[in-house]
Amino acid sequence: MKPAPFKYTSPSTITAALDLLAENAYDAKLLAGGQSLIPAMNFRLTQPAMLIDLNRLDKLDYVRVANNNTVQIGAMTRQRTLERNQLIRDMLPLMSETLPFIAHSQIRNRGTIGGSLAHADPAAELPAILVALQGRLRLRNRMRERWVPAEAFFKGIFTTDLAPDEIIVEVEFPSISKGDGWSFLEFSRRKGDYALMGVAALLTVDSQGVCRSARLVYLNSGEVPTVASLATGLLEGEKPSGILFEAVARVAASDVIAPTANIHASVPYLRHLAYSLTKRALEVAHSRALASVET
C-alpha cells in the first residue's frame, strides 16, 4: 500500500511549525520518528492533507537537569539516545531499564519520546513509564503553553489531551531519591514484539525498611496505563515481604487491570501474567530500595 496524496513541509523553527499547525490543525499530522504514523498512512488508516516534519527542530533534542533536580527531555530526543545516556541511567534508572524492551534497536534509532507519548498506544512502554514516574508534559500552540500531568494526558486508546494545534515540546521527570527502588518487566511472544503484559514498579522505604510509598503501573492492561493504587495501598506503612507481595499482585491482577483477550492470550492468562510479573517486579524493586538506604 501507498499513502494517499499529501502536502509535505519541514519547518526549521518551532514557531514555524506551530504556525503551520494552527493553520492546518484538523488536516495535518506531525512527523517525528514516523514509526507508527508512516505504516498507518501506508495502510490509509489515516490520510492527512499535510505532513509537518519536525526532524529539523534540533532545539527539541536534549536531556538536561533542571534546578529543581528534575530531568527535562526534549520531545524530539530519540529513544536510542535516551537508552545510551548516562544521566538517564543515573537519575531515571526505571526508564533506562525499560528502553531496551521497546521494539528493536532500528526502531529506537528513529523513534522519539514525544512521538511515542503522543501516539498513546496502550501497549507501549514509555506512556506507562511516564505515568509510573509521575512526570508531566509541556504542550505548546501558537498562543500559549501549558503543563499536563501524566495521568491527565492519556484519555483512551490512541487518544490524549493534546489539542489539534498543540505540540509536545518537553517531558519532565522527577529524579530518583534515596530509598527508591524500581523494576520493569514485560512478557512478549518474541523479542521486539508488543508485550502481552508489562508492569513498572516503584517502591520507597525508610531507614527501618518500612514502605513509605509504592506504585504499580501496567501496560496493555486497559485503554490507558493502569495505576494499581488499590493494590499498592496494602504495602504502605508495612515492612514488605513475599507474602505481602503475593497479596498485592493478586489484588492488582484480579481487581485492578482490565485486559482484553486477543489471538495470543485469554483474559485469565493475561491476569496470570500480571500476577507473576508483579511479584517479581516488587521483589526486585524492594531489593534495590533496601540497597539504596544502606549506601
The other form holds:
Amino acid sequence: MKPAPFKYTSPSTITAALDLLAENAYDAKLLAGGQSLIPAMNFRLTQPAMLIDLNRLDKLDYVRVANNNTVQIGAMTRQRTLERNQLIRDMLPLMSETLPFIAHSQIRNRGTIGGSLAHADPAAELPAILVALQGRLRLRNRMRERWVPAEAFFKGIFTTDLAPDEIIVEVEFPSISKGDGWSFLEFSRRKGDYALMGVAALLTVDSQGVCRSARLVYLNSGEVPTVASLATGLLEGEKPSGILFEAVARVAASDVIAPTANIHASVPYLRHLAYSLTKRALEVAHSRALASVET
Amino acid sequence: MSEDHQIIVTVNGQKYQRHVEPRLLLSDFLRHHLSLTGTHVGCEQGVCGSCTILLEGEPVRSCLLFAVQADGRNLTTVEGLSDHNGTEAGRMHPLQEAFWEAHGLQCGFCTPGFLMSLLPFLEENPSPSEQEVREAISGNLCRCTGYQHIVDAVMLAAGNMIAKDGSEES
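Alright, leaving the form predicted on its own aside, put up the form predicted in complex with the partner chain.
Entire complex below, previous chain first.
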C-alpha cells in the first residue's frame, strides 16, 4: 500500500462534514474527486491523518440558473458532468470550451469543480476560468457562510482564502450576454498533460463593433491566474484589428505574465507561446463577439 | 493505525463483502483482495490508464480511488467483458475480438485499460471517426503498438458491433 495510514470518514450531510472538519481542522483533508490528492498521497507527498470524503454529498452536485443570468454550480459537480451540460454550453461557453483540456475523460469523470478550485494548482484550467469570468465562491463553516470573489480567493501556489474549517459549497458565474466573445487555448506537450501555457480571452463589442471590455487570464504564468489588464486596456474603446491584437499580445507576454522556466521550456519560449496563443485567442473571441451582435 | 471498514461492492455483477484499510487503493483491492488481476497497475498516479475500470458505467482510474469509496457501488473490470461463466472460457467481447484480429496489442499490459476506456466510448459513439478514437484513447498509454493498430481495432470493433446489432434486430 502506498499512502500512509489515515482515518476515513464519509459524512452524508454538509452539516456533518462541517462538524467533522471543525473538530479536525488541522489534521483532516477534504477528499473531493481525489485526482490530485490521491496521487500526492500515493507518493506520500501528503499524509493527512484523516480524510473527510465529500463524495456522499449528492446535494452539492447540481447546475442551476439564478436570476436568469447567473449559473450556480454545486462544488461536487464532476468536470465531466459540466462538459456534457447544455446549460453550461449555452451560458458559459468559455467553460465548455475549456473543460476538455483538463487531463483525460477518465480523470474528469471523478474531478470536481470545487476540488480543482480548492487545490489551486497554477497550471489548472478552472481557476483561470473562474477569474476570467469573474465568478465567486460560496464558502461555509459550521457557523456562517461567506462569498469570496475569484481574484481574492487565489493567494498563491496551492494556497487559497479557504480557512481550515471551511468548505466550498457553490461556485457562481455570470452568464454570457450579447456582444461577448470568448476563447480558451493552451499548449501542452502531449494531449491531457499539464499545459505549459494557457490563456482565456473574453472580448465584448457594441453594435458598432467597438470593444467595450476585454479580459485575458493566463494559467501557469505566476503563482495565481494572471489577469493582463495592462494589455487589454489597449483594446477598450477601439475597433479591434489584427495589428492591435499583436500589440496586446506583446504587452501581455512580455510585461504582464511571470512564467517560470522548467525542464521543458525556457522563459523566452513560454513568453513566445503566450504571445502566439493570445493573438489567436483574441481573434477567435473577436469573431465570436461580432457574430453575436450581428444576430 | 486506521481502522478497517466493511464494504460491499458489486464487481461484474457479483457481490463481495470485505474488510479493508482506508488507504487500500481500489486497484490493489481488485487485484489482491478479489484476485481480479485483469486490472493492471502501471504508474499509480493516474497517468498511464492501465488500471481503468468502470464505476457505475463510467471509466475511472482505479489507482486514484480508495476501495472504501467503492462501498455500495457497481464496478466493471475487464473480466466482465467476455461471457464466460467462471468455469469455462466463453466468447470474447467484440471489442476484444477486434483487438485480437487487428493486432491491437503486443505485450498486453495496457490492454485492459484501453478496453475499459473504449467500452463506454463505443456505446456513446457507435460509429466514431478515427480522430474521435484517438481522442478517446488519449488517456491510455501503450509502449508497444504505436497506437495505429489500436485505432484499427476500434474501427473494426465499431463496424462489427453495428453489423451485429443490425443482424440481431432483423
